[in-house]
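One chain is shown next in structure tokens, namely the form predicted on its own.
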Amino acid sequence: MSAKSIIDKIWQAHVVKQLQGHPAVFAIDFVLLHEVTSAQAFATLKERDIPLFSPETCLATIDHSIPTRKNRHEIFDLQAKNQVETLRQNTRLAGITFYDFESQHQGIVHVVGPEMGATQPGMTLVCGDSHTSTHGAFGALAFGIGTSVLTHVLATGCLLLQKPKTMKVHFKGRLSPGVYAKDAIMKLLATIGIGGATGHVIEYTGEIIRNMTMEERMTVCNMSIECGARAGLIAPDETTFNYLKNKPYAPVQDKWQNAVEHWKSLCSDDDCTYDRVIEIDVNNLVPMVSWGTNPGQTIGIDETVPKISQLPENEQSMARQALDYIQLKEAQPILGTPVEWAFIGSCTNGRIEDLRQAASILEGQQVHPQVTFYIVPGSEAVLAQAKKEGLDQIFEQAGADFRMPGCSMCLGMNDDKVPAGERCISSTNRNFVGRQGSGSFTHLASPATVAASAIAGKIVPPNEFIKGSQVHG
């Protein structure tokens, strides 16, 4: 028997059918719905007059277009608010488990799904989000699918999917007081590119890697679509058990020890091989920091912007025009860039342990008086998780704003926006053009290095905030 990568392992047992030349008939054991994408696949089915395959294999929540105020159940956008009614209404005739505000699960859809333990290693999910690749930390197959995808997902319980290549990234190293996961998946997307993973599953692996929380393992993974990869995993251990013990959706007695011995068969054979292979080393990593209008786009803390003459002749155009649009210059320090808004939040670092992260750096300090800071928890398990260890009273008595859970500033699509002309730190995934708000600019970064920046009032790492030991994320 050859060889296998648990990329190979979770594929194989997924596959109905197989024609050669044709896609494979694939099986999805889990689907994640929000009020952005689910609305026409519904009324597809609807339409059509054909039931859901498995309304018990789906989990449903509101996230993308609500409010994060206080008063958030006043939704005034009226497409938001038709989004979210469309939802309410749509799981309540399939039957379909729905997390809606006060249900004390509602948030994220990448962040809720995982708390319940609804993500189980050697699971294949779907959700109508390009960054579904966060449950891969679990050693799921995860990936974002169109609308219509969805609707024969929903119908049938399988898609049509042509094999994906496979990559191994070995982080080699450790890393440095103020590094955390979210610099060693920046560092990745600087070295490859923003298509360096196209048409792959990427499977990580390297001492960093299995000595991180899921939490942490949960931002690498999110992060591996904006390389191009069509998901990335990390194969199970103790730490993926432990954090799935006694969840809602988790097995339980026998089937809990039977699902245990199964995940521990979901691992890389010595000798397997991979399409791609590519080390990273984060001996000498800083802290990273985004310079221009995606990803990739992104250096070291103590470096300069790049010159463009010195980019790859296919860079230089792009770099051309994010330079041009970002309103930074060749060769410039990124290093003190003057910030009005900072953002932590989000499916990358909208996580207890962010939160934790930014309040141990934001206690007896204050924000910058020129800063509006917006922190936003993942889900209303993180929000009182949060309270219950007074991290709200830190971040008020610091000066930033701690508000209700939501996708909030990460994208354009609620009323969470920074200002056209305005510059952003943040801890989200995307800095496209206008991402944050039309005319806005966006500098990724760890939820440190934005609690560090929010203080200061500009682009700065977060060392000399540190207080005693602190855990990465």
Given for the second form:
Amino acid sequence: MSAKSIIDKIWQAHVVKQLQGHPAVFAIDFVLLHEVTSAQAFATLKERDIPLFSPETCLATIDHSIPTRKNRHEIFDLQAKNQVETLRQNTRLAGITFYDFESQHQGIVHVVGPEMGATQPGMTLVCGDSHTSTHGAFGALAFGIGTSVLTHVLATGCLLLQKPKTMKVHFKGRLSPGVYAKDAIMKLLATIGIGGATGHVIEYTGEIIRNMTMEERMTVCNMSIECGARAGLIAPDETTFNYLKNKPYAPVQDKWQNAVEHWKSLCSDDDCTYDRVIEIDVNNLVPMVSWGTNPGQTIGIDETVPKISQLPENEQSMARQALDYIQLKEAQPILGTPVEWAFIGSCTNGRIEDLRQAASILEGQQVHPQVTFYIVPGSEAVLAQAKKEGLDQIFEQAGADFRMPGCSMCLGMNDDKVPAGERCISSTNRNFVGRQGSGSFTHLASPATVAASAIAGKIVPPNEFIKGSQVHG
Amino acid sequence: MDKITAIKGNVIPLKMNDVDTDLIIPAQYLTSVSTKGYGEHLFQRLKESDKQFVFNQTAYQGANILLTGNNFGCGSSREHAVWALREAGIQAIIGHSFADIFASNSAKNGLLLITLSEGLIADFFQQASSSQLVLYIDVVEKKIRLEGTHYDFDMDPFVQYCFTNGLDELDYLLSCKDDIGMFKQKQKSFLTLGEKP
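Based on the form predicted on its own presented above, generate the structure block for the form predicted together with the partner chain.
Below is the entire complex, every chain and molecule, led by the chain shown above.
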């Protein structure tokens, strides 16, 4: 038998059938739903009178378009209100678990799934959202799908798929203090660009990956989509098993032992091959910050914005447009760029460890008077934990606005928007034109860099604010 | 979905390149939570701003084959663009190239896309603008026939299979129901299901 990667193993375990010249009928184990992309799928099933294949392996919550203010039940945007109401009704009729406001489990769908233990090694998981790749942190094959395909999965538990190519991304070396998982994945994006992994599923390997917590691994896998990858994953290990144990969807008793035994087999065989292999050296990596209008337009915080003439020819016009939009000049340092907004949250960096990181930097400090700082927990569970640890007090005393859970300012579908012409340092995943609000400027960075920059009122590395010596990875 | 082995009808010429999905169906009409109701807003902005726009001309009323240029369907991945075209009666689009996601959405919704050379497209544009151009598209033989001549086109074998058997992708998956049922029974799962908090 030939050596296989974890990607090949999961692929083979889920092909129901594949005829010559046809895509594979590919089995999906779990479906996550949110209010923005699911309504048409339910409508089509109703129109065609097709029952749901397996409502018990679906989980729904609300995140994209809901307000994050304290009285969030009142949704003034009629479209958002309709989407939420429709999901409520659809899940009730279909018998799907739905985490509504104040269920104690509502939150960003990619934060909630893992929190509940619904994301498990070796599974296939889909959601109508491109950042579904987050769940790859558990050694699952997880990817975003469009509305038609969501209909297919809800109706049949399967979708049609051609076998994706495989790519190994090996991180070499160790991370210095003040440098985090977010910086490592942004280094990959800066190296291979936004189309660098198109059509591939990535497996991340290396010492830093093994030393990462599950939350850090989720940050890495989350941004796989930003280099065009279909999905990104990390082989499961003791860190994964310890995280999953005793979560609501996790197996119990004998089943737990069987599960762990099976999960341990989900690693890439030593001499397996990939369609592509690349190595990223993270020794001497510094905090990363995006300078342009796509996540690949990223540099080290001590570097200068690239000179357009020195970029590859096919990147020059995009770079020029990006700089025109974001109002920076070529060759200027990114360090010290003034910011009016700071945001910590999202499926990339809105988990409890991110909030702890922010709190450790903000403790005893004040947010710069020119800066509005939103901190939005990824879920009600993250919010409750933060309160239990007194992080909310630290945020409040520092002058940050600690809000209710949701996607919020990551994509500005609700009222949380950066005004036109203002600049935001953000722990999110996309710096596209207008992403955080029409005419707004986004600089992506780690939560630590965001917190430090919020205090300084300009883009600065977190190091001088880090207490004690925290070495990660 | 109905079997589509041939499409016969009038051509409506939309002489533009890079028609994005925002032009096809503007974002303001995406508020519905259904796949219906988009057809009447197809090309709404062009219909409103240009009286001579082809979709405003009675001569092209009822046309079911859209003729266009390069990179049709670029921009946002919204599937609503395909729903709007289908609801407005468009069954096939002939162009020089199509955006990736638009093409995959079309295949899922029974909208036939045909890629032809720029020269041939220019010929068709000329004919369609001077007089009524009626085409017969043979999906089985992958040929466009008109007045004693024909042109070959390429088609993904699976897409062709679905069209000629009257299956959309959902129908195809539903036809595999027994295989899926057996597969899922044997499959390992470690999820604890049942009442959740």
